[in-house]
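Take a look at this one chain, the form predicted alone, written out in structure tokens.
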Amino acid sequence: MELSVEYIRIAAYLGAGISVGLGAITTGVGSGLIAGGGSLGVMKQPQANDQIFRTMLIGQAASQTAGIFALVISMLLIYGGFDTPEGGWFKAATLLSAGIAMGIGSLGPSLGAGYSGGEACKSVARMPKHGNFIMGNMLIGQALAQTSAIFALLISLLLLYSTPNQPVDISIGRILIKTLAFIGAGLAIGFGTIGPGAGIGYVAGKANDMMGRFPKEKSRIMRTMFLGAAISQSTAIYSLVIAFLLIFAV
């Protein structure tokens, strides 16, 4: 059951509009969170305007990495060479699925680390004198919560590059079934990481908040921090596991 080079074309576009898409959504929601907790910050701390505005801006810098993966995947669908008929129905579904995986899994991620942001610029305003550790802080959660993005980033570029050709031989329910797989495994680590993404973004910024009420606890507060995004984090490494078999597996 051959496949036209159109097709996969159209495949590869549909991807590429919902990975950018998706990925635009808490991107942009993550940067404004940020920006309104240093809005407020300044609001209350006149005297540390620079400090917050620096934390601010490096802040949504880091928010905007799950963007820039979806982006990155985007690009690769559209200007990737996928316009050739090999692969048929399997390459059709692989590119589908990869546009899939990163735009739904920058969503929690985005959301995450602007939540953690911006309670950051709110905190360094009530402790300007503890803003290096606050903002180093706010870098470590953002990075935690980005993690998953980079599980999505990883079953993309899988599917982009690492599926099999669709056999010639093949029966119309094997295709059936391994198109499906392919998708499935796309909507499994997408949906995945956005409890995992969002869940530790938000213990990062509560973190971040207590530091700025109790720097003596600071150390206390990070160890609780670590052991909380690490418990968040496992449900996405279960995601992982199953995209894995259902790309290599079934």
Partner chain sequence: MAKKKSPILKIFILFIIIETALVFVSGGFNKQLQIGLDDGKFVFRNIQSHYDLQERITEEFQIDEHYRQTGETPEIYGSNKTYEFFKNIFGKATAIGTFQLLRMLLIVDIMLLFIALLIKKRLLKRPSQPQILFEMIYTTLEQFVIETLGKERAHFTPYIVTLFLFIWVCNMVGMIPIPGFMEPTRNLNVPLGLGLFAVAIVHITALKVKGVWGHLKNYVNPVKNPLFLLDIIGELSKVVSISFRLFGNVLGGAIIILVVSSLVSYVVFPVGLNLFFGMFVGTIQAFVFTMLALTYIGVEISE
Given for the second form:
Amino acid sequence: MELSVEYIRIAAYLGAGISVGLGAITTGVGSGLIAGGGSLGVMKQPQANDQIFRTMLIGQAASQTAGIFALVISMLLIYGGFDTPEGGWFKAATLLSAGIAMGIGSLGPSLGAGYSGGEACKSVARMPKHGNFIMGNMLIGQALAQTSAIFALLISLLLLYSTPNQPVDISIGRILIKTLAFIGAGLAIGFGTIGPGAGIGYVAGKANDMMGRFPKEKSRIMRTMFLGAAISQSTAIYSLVIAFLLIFAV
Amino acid sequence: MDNITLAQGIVKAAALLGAGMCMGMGALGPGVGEGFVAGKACEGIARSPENASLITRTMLVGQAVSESTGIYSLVIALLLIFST
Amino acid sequence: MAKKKSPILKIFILFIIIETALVFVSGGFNKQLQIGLDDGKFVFRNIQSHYDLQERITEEFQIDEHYRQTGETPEIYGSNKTYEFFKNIFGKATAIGTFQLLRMLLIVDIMLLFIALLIKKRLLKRPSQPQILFEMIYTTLEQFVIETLGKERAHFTPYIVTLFLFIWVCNMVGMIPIPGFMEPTRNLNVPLGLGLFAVAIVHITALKVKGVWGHLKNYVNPVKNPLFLLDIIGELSKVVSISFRLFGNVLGGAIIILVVSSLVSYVVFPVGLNLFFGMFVGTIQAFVFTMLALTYIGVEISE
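Can you swap the form predicted alone for the form predicted in complex with its partner chain?
Then the entire complex follows, led off by the chain already shown.
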């Protein structure tokens, strides 16, 4: 069963659009949350203006990681030269699936990173003396929240680079199985990252908030944040395992 | 290649797509829920640090229970991949 | 109150002016300025470039693929002998990319050594500006180490500072406008190696502090933890997350700079992009990598 190269190109462009389109939604929302927190903080504590502004800028730059990943995947889909005619249905499915995985996969993590940064800005306004430590904690919390987006990036890169071309003599049933397995892998890791990303973002946001209220307990709060985030991460790891199995073991 | 009919192929393909969607959607709820638990635990530990070990234990038990739906999804996905 | 302009600000402004001038001189995307020696004659002229964006991206990010497609022989190397040597070791597939990566790593190492020797030679009681910068980096990171690990484990500071400075210089070095210069962290192998190293140090420290069985019983205890295999996968995912974060950010910045600059014909915009992605994101990601490596150690030994 042949597939001409135009259809593979259609799949690649569709995947690129889905990836960066979905990925931009919550990146924007997250940056807005951080800027909102910063504005509120400046209103409450105008003397700490410089510190709040710095925290806000750094938080916004760090919260855009998932959006940048989505952009990398869409650029690779457009210019990477994957549209070879011998790829067949397999190639079309992997290209579409890579876009879906990274697009949906950046929804949760950016939202979580944005919430965490917003709380950190308010917290710096409440306790400017501990601003540096709160900023470090914010960066760690955002990094934890974006771990699941990195899983999505990993699956997208694997789908792009390490899947085989379609063999010549192969039955339609086998093609269907493999194609839908690729799409299923993209959906699994894509939806699987939304929950953990948003949840860990909530943990990090609460930790930042409490660090501003009770700065004496900061090491204990940080340890609890790490423990809770590591356990919330487990469902994202299950999704990663299922996606691996769907790509390589079917 | 092995010879499987179109019908068999459709069934297996639907099972695989279902496995992917099952694990994806199934990870949504537990992730948010466990994050909420851990966030509240952070708040509690900050407010009353003398009860830290108690709060941590409650947090771990609560997360383990919320995790169970995620594990159900994992089991169903593995069944769909390997036993159809 | 009137502040005196600091020399760092002056250097910064000079850098922006130089880069703006370079950007204007290099002209539109379809034209390319050629300066250099051609057949023994000095040339200074605009030539029509034969690149389109696709070829340009291939050349920038998949250099081996580029030379395989065009069939040209790579010509930017000083001595052919070194290239042949690397070709024999690493095989034909990625010889040019590996050569470029190793060359850049060597340049970064020499830079770091040079800076260290220069600063050490000119240590002053009343510190100069560069000395203040490096002392500030050292004391800030030392404070983070003491707050996370406690005062008795302050001997981790040199490792943490070295990690930060290495990644920082690696992310900065791509901004130097010399052909063939790129960030070594753009290649996946460098972040992956650093991540493996960091996680290995975490576990070695934990083995030292808690004892062999005290550490291993968290992972191989099917009674207490029935899903212990997933814990091991979780440990591996630490390596993936810490290294792919750095890699993805640096690669994403490089791709955005290339594509957007070509869209606006290299006028003015790339300066801001380089400032944002090279300096700002580069510094933040170096800091995040360092802090994560530090906190992994802290969490593992605190329980």
